[in-house]
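Single chain ahead, by itself, as structure tokens, in the form predicted on its own.
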Amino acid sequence: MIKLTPPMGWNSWNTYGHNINEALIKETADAMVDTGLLAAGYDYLVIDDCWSERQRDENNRIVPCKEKFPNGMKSVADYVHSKGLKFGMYSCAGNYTCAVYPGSFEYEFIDAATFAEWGVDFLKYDYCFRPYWQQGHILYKRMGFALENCGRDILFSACSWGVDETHKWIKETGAHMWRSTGDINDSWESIKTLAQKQIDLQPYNGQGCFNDMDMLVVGMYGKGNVALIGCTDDTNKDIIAINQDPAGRQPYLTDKNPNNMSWAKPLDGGDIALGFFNLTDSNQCPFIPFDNIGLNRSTGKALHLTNLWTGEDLGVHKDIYRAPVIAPHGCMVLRGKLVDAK
């Protein structure tokens, strides 16, 4: 399987932690359809840690917790699929998961076959309790090999937190996405820190193996398993379209100011997305010289810009775009169409 756009969906950990069960997952599947998340492209429903019994069975297979999932995972997967969603699960490259349930170390092929039998479409693969003598890249290669030979297309989400120089070897493993950071929590400082870590990792993101900055904390408002002070949220179909652009090209920084970042992303069909992100605690007026995106004045070209948050037509700009005031912790995202300069 080749993944051409970043996966979108929902994961149980940030809100529920270990408090998961069959009824909750089915209710979540219903809610993802009823609230329009599926229609917006969020099609993966992923169960995180704490879903299994503490011991494997006599055949060394992981067993779903009988109290939490009395009808087994195949039944849950069938229900999720019946709603038009894809079903995801969790395991770990070590002897145990991060919550000390059985990990997949040295059981990779058994577990991959088991997940395929249950109808799993997505595997989040964590990095806790790795034997100190075992190289991480070998463990992810082993599970990648197992998933490719399990008889089912399963998206491989490698969650090694960016440690052990993950960026240098992750594309060798068959992973479709890779965690470049530690865990997020529901606070602005967490979001800011994780975003700034991407500056040096930008060359390692792209179609087929996407850089994952952990799960969104949208809509938590300081409640749930990773709750702190909470964050505001905005959702917009045109912003999602930039994320899901079929070309799947990686964005790039037009400067390297870690607190007032400007990014550009070439889009399918010749448009370009421009993003301004104010990570400071004061108002900012960022700008992008078009030289920095390859459109110096000698090209005779300009950009017709649209503000994707507001839908406002910003008109045609040549040589440079200067953004209006962007509030602290705010952003502005534009879509530009190439036109002849006048």
Ligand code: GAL
The other form holds:
Amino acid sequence: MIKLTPPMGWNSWNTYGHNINEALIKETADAMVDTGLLAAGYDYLVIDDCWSERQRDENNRIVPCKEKFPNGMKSVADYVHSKGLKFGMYSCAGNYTCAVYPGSFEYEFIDAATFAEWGVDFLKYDYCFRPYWQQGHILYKRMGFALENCGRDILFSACSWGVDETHKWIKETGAHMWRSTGDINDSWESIKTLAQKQIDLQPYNGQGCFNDMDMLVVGMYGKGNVALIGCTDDTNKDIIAINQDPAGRQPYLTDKNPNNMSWAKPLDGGDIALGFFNLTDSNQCPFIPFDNIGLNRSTGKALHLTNLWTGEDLGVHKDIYRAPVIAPHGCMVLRGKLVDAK
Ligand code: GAL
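Switch over from the form predicted on its own to the form predicted in complex with this ligand, please.
So here's everything in the complex, that chain up top.
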């Protein structure tokens, strides 16, 4: 399978950690539909670590925890599918998962076949408890092979946290997305650190294998498994459309200031998205000289800009766009349409 736009969905870890069970997952599936998340494009529901028994069965098959999932995983998958969602699960390239449940090391093919039987559509694959003599890229290649041959389309979500120079080898493994950072927690500092890490890793993001900055912490407000300080939230369909743009082109930095980042992303059909992110603790008025995005004066072209958070028509700008004051930790995202400069 090939993934043309970044996968979207919900994962159990950040909110519930090991406190997962069949009823909770079914309730979550209902909520993803009822709250409009599915309609907004969040179509994967993923069960993270702590879903299995501590031991494999006598045939070396991994077994769902009988207490948490008394009816097995197939019935959970069936329920999730009945809501129009896709179903994701979690395993690990090492001997154990990070929470010390059985890992898939040397059981890759049997586990991929089991997941396919259950109706799994997505596999998050972690990196804990890897034997020291094994190279990570080989382990991910092995699971990549197993998934491609399991008879079902299963999205392969690698989770080696960007260590061991993951960006250099991850595409070879068949992964469709790769964790480019360590774990997020629900705090501004965490979001800022993860965002800044993308500056060097952004060239590796693209169609087929997307950089994964870990989960959104929107709406957690300092509660749940990765709770810290909490964050305010903003969500918007036009912003999601930028993320899901069919051309799948990677954004690039137009200003290398790591605290006050300006990004541009060319979109399908010729528009361009411009994003200003104030990572500092003071007001900023960033700007993008259009020269930096290839629209120098001699082109005779300008940009008709719309503010995607407010919907405000910002009119036609040539040569440069100077943003108004952006509050600390704030951002502004614009969509620009190419027009003739007057
Ligand atoms: C970490 C991973 C987290 C979560 C956790 C489960 O390694 O980065 O996202 O999956 O393991 O134990």
